[in-house]
Structures are given as structure tokens and as C-alpha cells.
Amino acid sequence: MMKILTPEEIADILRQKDNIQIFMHRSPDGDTIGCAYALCMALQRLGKNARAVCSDEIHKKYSYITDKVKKQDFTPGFFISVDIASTQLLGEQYKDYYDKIDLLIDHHGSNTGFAKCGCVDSTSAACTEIVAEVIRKMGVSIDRDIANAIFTGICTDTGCFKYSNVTAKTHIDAADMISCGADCAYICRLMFDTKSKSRIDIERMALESLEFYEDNKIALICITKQMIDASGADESDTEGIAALPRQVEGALIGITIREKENGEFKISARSAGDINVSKMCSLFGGGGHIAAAGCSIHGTADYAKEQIVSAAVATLKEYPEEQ
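Okay, now the structure: that chain only, the form predicted in complex with a further copy of the same chain.
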């Protein structure tokens, strides 16, 4: 059983520790990066050795955060995970650490409590909000670099303040970071208004593939390997593309089909209102949240499309009041 701590108690522990290694989750996003680097900077400000590590490479667009941490050579003796709900998210590369995490800080309600002690606050839209509180309780004043890292977590995990996880506190925490010097316009432009040419290409092709079913209530895009190859898009270029079909006015279920290797098609489903696409995806062995879920279907693109569309049609029928 993990010992539950308050941010203040975490701060007390951290003040006593040194040689600290902070783990981000694999496929690192703005929140896990913001957490790890903000905490690392704060610990370094207290004269400690600290580093942030990740099993996957961090995209270069985050260099305004990652460049601000001093590279220190030390043998770590205390292990923290940030924004990580379960050990496998540490990544294969770190599987020796799965049972060695001393402290975790997280905001996923589904956190498995794999560390010796930690704090999980699922009311925080971003995990960096909890880290900000820990840093304050450590007695470190939040400077511009730390504020940029914290703000990045807040804006990326809320889709730039758009998602339903946003509360008054989210905006108050963002305001705090701006008061501490966070360059919010720069960060938001970099995170939300900058697209690679490959991203532009894959987005255009995705829009060309738009299909509608059930009087436009189901919108579907299909991204084939051929499109990925033609655009030169990598993983980061297709980030968030699953949100596109649901954005079409009138669409209640948005489906994105992505061709993987060996006849595997990854399905992402998004919904409006109370329509449960997690249940729909569970028909194919997948799952997720009510409004955002996924699964995989093996076969041809046409087969995958036919299967998921008929499941979506059946799902829609369960929600006559949404239509």
C-alpha cells in the first residue's frame, strides 16, 4: 500500500533527499516534461543533484524547457515518477525500476499506487499544478524557467484551456505562472499554432478522406500507411489528429482509422455529449474514456471501416435524446 502524502509532506521529504532521478512517462507530453523539469530545476536551486529521464526522446520543440536544466553527473539514490499512472508507462527501458519508485506525483484517478509514497490529485487538470505546490512548499520561488515548465503542463493537458477538465483553479494556477514570468503566448503558439509541413500534408489528406454516415452524425477519416509515407509524417505529426472528425458540425461520433503494420488498423473514437465510445471500442477489445476511446481491428481498411461504422451506428441508436 502506497503511503498517501500531501504536497507539503512531499516537499519535506525532498528537502532531505539528494541525488534524485525523476522519471517521465514514455511518449512524453508537455505535462510529464513540465513536471519533471520544473521539479528538477527546483531541486537544483536547493543545491541538489537531480536529473529528469524518459524512455523516449523528447521532441525538440520542448527545448525552451529542457535546455534550462544543468546536466549533473551522479549516482541516483532516490526515484520519483511524475504524471505516471502505472509502472509500464516508465517504458521497457526502465523496467528494472518498476518496483523501485520511492515517490510519485500524479493526477490520474487510475493511478495504481506503485510507489512507496506519493500524492494523486485527480482534480488537477495538469500534474504540473501539483508540482507547483510542492515546489512552493519546498521554499523555492518559482522563476521564469520553472513557470514556463509548469505553464506548459497546464496548457497542453487542457488542450489550451478547452477541455472539460478545466476548472477555476486551472486558470488561477495559469495566472500564477504568468505572474512568475511564464511566456504564455510564446508557449501556446509553439504548442498549438505551429505545424510541420508533414503535419499540414497529413491533415490535408485526412480531411480529403472524410466520410459521413447516418445523416452526418458519424464522421470518419482514414489514414493509410501510404499517406504517412507520402507526407513524411512521424508520430508527433499525427498527434491530436483523432480530434478532427468530431469537430465537424453535427458529428456526434468521430472516428479515425490509422493503418499500422501487418493489417492492423488502430481506431480512435471521440464523441459528443454522453455517448459512450469506450463501450463501443470494448466490442473490439479496446477501451478508454466515455468520450475518447480506442481499439484495434485486423484485416483490410474496408473491413475495419465496416466493422467500426456498424458499431457506431448501433451506439448512436442507444442515444436518441442526443439527436
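Okay, that one was the form predicted in complex with a further copy of the same chain. Can I see the form predicted on its own too?
The text that comes after this line covers the one chain and nothing more.
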């Protein structure tokens, strides 16, 4: 059983450790990237060997964060995961580390507690909120570079502060990062108002696949490998597309199915109100937050669609007051 720690206790441990490797989750988003690099920079400020690793490539748009970390050559002896709810999210490349994580920091209520010790705070809108507190407890001054990383995590995991997970503390933490030098206007423009042509193309194709179920209460899009190839999109071009089906007026559950390798289909689910899509995704070994969760289904696109739509229909029946 994982030992539960406070941010202050985590800070105490990190001050004593060295040669630290920080894992991000596969298909990295702004929160896991912001967490890993902010923590890595803070550890390096203390004179420690630290690096951040990910099983998938990080998009060049995050270079304003990733370029600020010194590349260090060392043999890691202490392993941390950030913004990772289960070991499978480490990715196939790091499967040998599934049982070797010493410390985890996360904000997913579905976290499986796979590390030796850690902190899981599901009230935090972004995992970077927790990391920011750990860094403060470590006694490291949050400079512009660390602030940019933390602000990126906060703004991306809250949909630019419009999701229901936003709290007063979220705004306070974001304001604190701005006071430390974070370039909020640049980051928000880059994350939300700048799209590559390939992103526009894959978004158009995704919308053309839009289907509705249960009197339009469930909206679904499916992104195939053929669509990815035709658009020239890469992994990062699909980031944020999961929000599209839920934006349709009247849709209570939005589902995005994305074809991966070897018959795997990645499912992203978004909901309105208090509809728990994390519980729905847990039926397929996934999880996440109440209003935003994911899982994977193996088979064909039609099979994945049938399975997740059936689960979504059953989920809706549990919330007649929302309809």
C-alpha cells in the first residue's frame, strides 16, 4: 500500500535524494510536461542531477519549457511520476519501471497508488498546482522558467480556466505564477489560439465523423490512422480535440475515439455537470476525473465504438436529473 505524503514531506525527501528521473505520461499534455520540467528545474537549482523523460515525443511548441532544463548524464537511482494515474500511462518503453516508482505526484481521483509513496490531491485542477507547492516547500525560488512551466499546466488542464475543475485556489496559483514572471498571454495564445495546418485538417476530418446517440445527448468523433496520415498530423496535433464533441449544444457526454497501433483505440470522454465519465472509463481499465477521463479498447473501430457508446448510454441512465 502506498504511503500518503504531504507536499512538505515530499519536499523533505527530495532534498535528500539525487540522481532523480521524472516520468511523464505517454501522449504528454501541458500538465504532465509542466510538472516534470518545473520539478526538474527546481531540483537542478538545488544542485541535483535530474531529468524528465517521456515515452512519446514532446511537441516543439513546448520548447520554451523543455529548453530551460540542463541535460545531465547520470545513472538514475530515484524515480518519480507526475500526473500519472496508473503505470500503463508510462508507456510501453518504460514498462520495466512499472514497479519501480518511488514517488508519485498526481491529481486524478482514479490513481491506483502504484508508487512506494506519494501525494494525490483530486481537488487540484492541475497536477502542477501540487508541484508548485512542493517546490515552495523545497525552498526553491520560483523564477520565470519554472513559473512558465507551472502556468502551462494550470491553463491547459483547465481549458484556459473554463472547466468545472477550476477553484479559487487555481486562480490564485495562476496569479502567483504571473507574479513570478510567467508570460500568460504568450502561453495562452500558443496553447489555445495557434493551430498548425495539419491540426486544422485533422479537426475538420474529425468533425466530419461526428455521430450522435440518445437524442443527441452523446456526441462521438472517431479519428483513424488513415485520417492522421492524410492530414500529416502528429500526436500533439490531436491534443485538445477531445473537447470538440462536448461543445455541441445538448451533448452531455462527448467521446473521442483515436486509433493507435496494433488494434488499440484510445478513448477520451468529457461530460457536462456531475456525470462521472471516470467511472465509465474504469470499466475498460481507465479512469481520470469526473468530467474528463480516458481508457483504451482493443479491437476494431466499430467494436470500440459499440463498447464505449453502450457504457455511455448506461452512464446517462444514472443521471436522469441532468437531462
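Computed from a predicted model, the values in this text were never measured in an experiment. Between two forms, the rigid core is the largest collection of C-alphas that superpose within 1.5 Å. Residue numbers count along the first chain shown, from 1.
Quiz item: If we fit on the core, is the Cα of Tyr98 displaced 2 Å or more between the two forms?
Solution: Tyr98 C-alpha, core-superposed: shift of less than 2 Å.
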